[in-house]
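Shown here is one chain on its own, the form predicted alone, set out as structure tokens.
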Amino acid sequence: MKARVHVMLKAGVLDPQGEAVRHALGTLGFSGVDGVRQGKVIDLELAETDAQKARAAVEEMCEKLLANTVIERYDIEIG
């Protein structure tokens, strides 16, 4: 079974990654671009085939791990 987890700053954390490519787009010409928020995108493959129990594991994980979340918040997909 694959998951995938969105992995974002909260709101109201600075995202100094966000701003240095706000700033790039700028001199590249890109003008309008107001705010950029950076994350990141993680793909599990699982052994697990229980939708149910694959969530449940992604979450431990991303709880322990894969997400600091003091400052980020987390999305999971399973399918």
Second form
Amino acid sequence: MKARVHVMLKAGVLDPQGEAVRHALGTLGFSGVDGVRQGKVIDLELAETDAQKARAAVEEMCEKLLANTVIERYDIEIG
Amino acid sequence: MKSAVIQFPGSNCDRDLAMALNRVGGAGPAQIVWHKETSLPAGLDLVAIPGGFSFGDYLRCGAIAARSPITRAIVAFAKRGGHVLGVCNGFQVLTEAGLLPGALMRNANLKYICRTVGLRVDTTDSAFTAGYAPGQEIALPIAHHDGNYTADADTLARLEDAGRVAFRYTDNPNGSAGDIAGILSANRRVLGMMPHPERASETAHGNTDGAVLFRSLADAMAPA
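For comparison with the form predicted alone, please write out the form predicted together with its partner chain.
Full assembly next; the chain just shown is listed first.
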């Protein structure tokens, strides 16, 4: 079973890298980009075949390692 | 003072930190402890986590090191009231391990900054800072890409109210909240700081402002 985790900075946490990308897009002539937020995608290959159990396991992985919940939030896609 | 310096793959200030600790003397030289160890040497007064790029800063700075076998032992040591010092990447490890609140984000200007900066000693109420004068202005080198301290408003208020900000930048280089350069745990025995006191601890460095921190620790740990 496959799982995909999206990790993003929480709303309200300034994303200096996203801001830099926004400025660079402006420099390239892409006007009208009001905001850029940069995150990461983590793909997992799981031995688990039960979607519910897989989700619970990945959630624990996010809480313990994959995301720093002080500044980041995460979304999990299963399958 | 009996101390240990933790070594992760990618640590690069471990020997400097050990030398700074050895310079203030104590019960034998600082022991270097590899991260795969599951326990700390017996009878330690201080555990020091050095700067560097543990595990190549993969995932997040300090994230993998904070889940290393030795870190479990460090957390237990701190919970028993042991003193822990984290410098630079060591500070990042301490926040990732949950021993200090908040997080260290990418510098606001997105640049790796390597230079000496001005700091104000915000509290002398700790074994680390007792040797400084209250409000003393000192200079220490910084060398980091992710030193932009952040925490939610409640946490920041709690740190300020309890006088847990140990060092503050006099001219904020990285965007950190409240100009914070270093903070203490609630029991004041865990210190995380981005500046490098070990790089300003002997006359050959051209600056000995950092030596005071190590001297303070040695004095605090000296048998009564």
